[in-house]
Amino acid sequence: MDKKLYGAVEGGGTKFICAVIDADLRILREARFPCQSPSETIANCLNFFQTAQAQLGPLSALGIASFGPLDPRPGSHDFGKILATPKPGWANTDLVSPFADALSIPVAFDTDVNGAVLAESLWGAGKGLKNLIYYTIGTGIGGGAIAENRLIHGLMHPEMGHAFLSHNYTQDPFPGVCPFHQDCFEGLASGPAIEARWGRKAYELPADHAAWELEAHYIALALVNTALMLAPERIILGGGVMAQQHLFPLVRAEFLKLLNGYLQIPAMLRDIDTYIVPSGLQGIAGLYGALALAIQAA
């Protein structure tokens, strides 16, 4: 029986989870400590794995998914780094050589949302198939790919949050709230910006509001320009936004909409309740990303 123990680490622009998960998948210890600075949280989280390892055993090795954008290539300059960030102290912090140095053991990096789609095809919502998109829409959006059971990295990582979209400003005059673009699909469809725009979070709007059809819209938008240019099999939507159930019929109907016929595949078309569908791991993907990052790095 494998008795190993892992760390995993989410790391949020609000709160860093921190967990000691056995093979069985069971969370034998937890923590949440808030976002601070880079070194309090660093130091917090340093903390609560040496006292886990001190009253537990030994750690295989850790796993941290966070949000980014971020180095997750090995031997890069800056591997272990989170790059330029709207978080206020965050740029250039590196989050792995503390770890690493402090644990002694192997430690795994990639995004949140890189770490959640792997988790999805492991346990979650993605189970059985080799190609697949998550994407995470709450207080930012990002998305993660796997191809051929292969997460996607190329100079970097993916960032679908930053997509530019077609916006009518015409019929949707509101800017966008990306500090970065303004527009994209982040600024345009995130937590924050339904906020921006409408003067309420995302959970007190009702589900007859016109936020949920311009929502669904830009939702949409960005999924057929996935499912063109990537082709997977499942796509994933997780977040805080997307706890709103009522919006999956609205995406999916959007989303036949804006195909408009292309591409006669049964899966895709006919099937559109098992292609896009919520997450399977909802308020967990992140962690049990984390997880199977250090799975893989043991």
Contents of the next structure:
2 protein chains.
Amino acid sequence: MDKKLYGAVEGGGTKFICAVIDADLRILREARFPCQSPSETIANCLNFFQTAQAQLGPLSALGIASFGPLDPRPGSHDFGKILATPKPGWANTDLVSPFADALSIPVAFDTDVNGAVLAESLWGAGKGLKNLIYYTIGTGIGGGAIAENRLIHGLMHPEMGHAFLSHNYTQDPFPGVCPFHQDCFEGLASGPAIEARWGRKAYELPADHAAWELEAHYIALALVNTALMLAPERIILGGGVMAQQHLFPLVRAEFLKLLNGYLQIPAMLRDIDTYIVPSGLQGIAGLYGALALAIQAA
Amino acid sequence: MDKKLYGAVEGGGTKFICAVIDADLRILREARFPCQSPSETIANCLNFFQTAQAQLGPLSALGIASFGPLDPRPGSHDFGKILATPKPGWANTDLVSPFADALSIPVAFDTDVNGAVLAESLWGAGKGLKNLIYYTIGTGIGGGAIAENRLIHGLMHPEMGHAFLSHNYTQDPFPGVCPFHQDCFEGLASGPAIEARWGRKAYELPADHAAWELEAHYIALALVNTALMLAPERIILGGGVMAQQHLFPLVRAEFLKLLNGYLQIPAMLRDIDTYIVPSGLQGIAGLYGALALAIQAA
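For comparison with the form predicted on its own, produce the structure of the form predicted in complex with another copy of the chain.
Time for the whole complex; same chain goes first.
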């Protein structure tokens, strides 16, 4: 039995979650810190891990799954840094070095959604699949991808939430909320987009509200494009908006309607219920994502 | 020096090109056959390779880079087959077994665009890059992808030409020509779409015709989405429409306009001229793609 302990950091725009987890996925210690200035936030996290190590013994590695954009490519000049984020004070923050220096253990670093897709492939709804997509649809929209068994990084990492969607202004005159692209996926379908369009928060809208059909349309458009561009074996949807379980059948039906018989693949057409699925790690995909990165690094 | 000989088949909807190529990329024999019925076409190709082998000596492997959809996954039940193509008589054609049986050599099989992106990564405009996209924009539109040094197959293979694009009917009332999706990338921007929209073939339209600005807009939309979803290090454009070299600066300018300052990556923003580039294997990417597949199989 692997007795190793791993550190996991889920870095979000509003809070950082730290945990010590063992190889059986048991969370032995956990703490949440508001995302303040980088120096305060990092100090809080470091203090947590140093205390945990003193009590539990040494950690084998630390994984950080963070909001982006960031540089996840080991060996790159900017590896470990948050890049040009609009979040005040956080651009160019080195999130890896403070932990690597103070804890003297391997530190892995990737986007929250790349962590999540890795965790889903190990323990969640995409177990054993070599081509997998994870989208979080909530305050923001982001996607992580595994292709041929490897996380996609490329030039940096995917930014799937900002892909442009077909937007019919007659059907939906709402212009979108993305400050960069207005009516990209995030601009049209994130939680803030729903709230700005309908004047109420997503969770306040009843299941029969017209909002959900439109929301399913945009999500399905994004998923059809994702399926055509990356040919994943499964698409996993998490995040606050997808907590509305009634969205899943709407998204699946619209996906098939848009695909319109193109691609005669049973795994996609006949088995649509297992092609577009909820997260298997409800609410904990981010933290387990950081754990998965730590295990890879150890 | 590698003295091996390879067979290469570029299977297209109108013609099949067969060649024997050595490891120095010299084409020793070449023949073109119209794409007739599967049995006639395969017999013509087989006869070519058998004659070539009698004259030149044994081939080490054969690579087939073909129109799709097809099953490129060795070990899969349908490996080697053309799948549900609208091309009469070709659905469910096994393109691999006749060659493997008659020639008794390893036969590799993939899409024309996956072959092309592999060839570009070995000898063309994407030499040495681990994350690369190749689009052909011509009679049809298709894309091939290398992510983290591997061709993406996934559930089947990417079908990038059918991704939906944002379509502003006020700016462009043309409904699109795709029989499945109407206004997907292929439906809006392929050669037949240009001809149907403007009443003239693409190569007959002067460089200052409004057609090109609109064409560049759609191509740039598709490339922005591709860059956001796959984070390639470079995007290579080939095919008949892209033979209009004046399209490249228009596409690059529109790409930057649409991205609107999101992603502060010098390799994409400052170096846009080397980010979106023409094929380095002008006209021969398909055949060299089949060669690249053969070399992988040998």
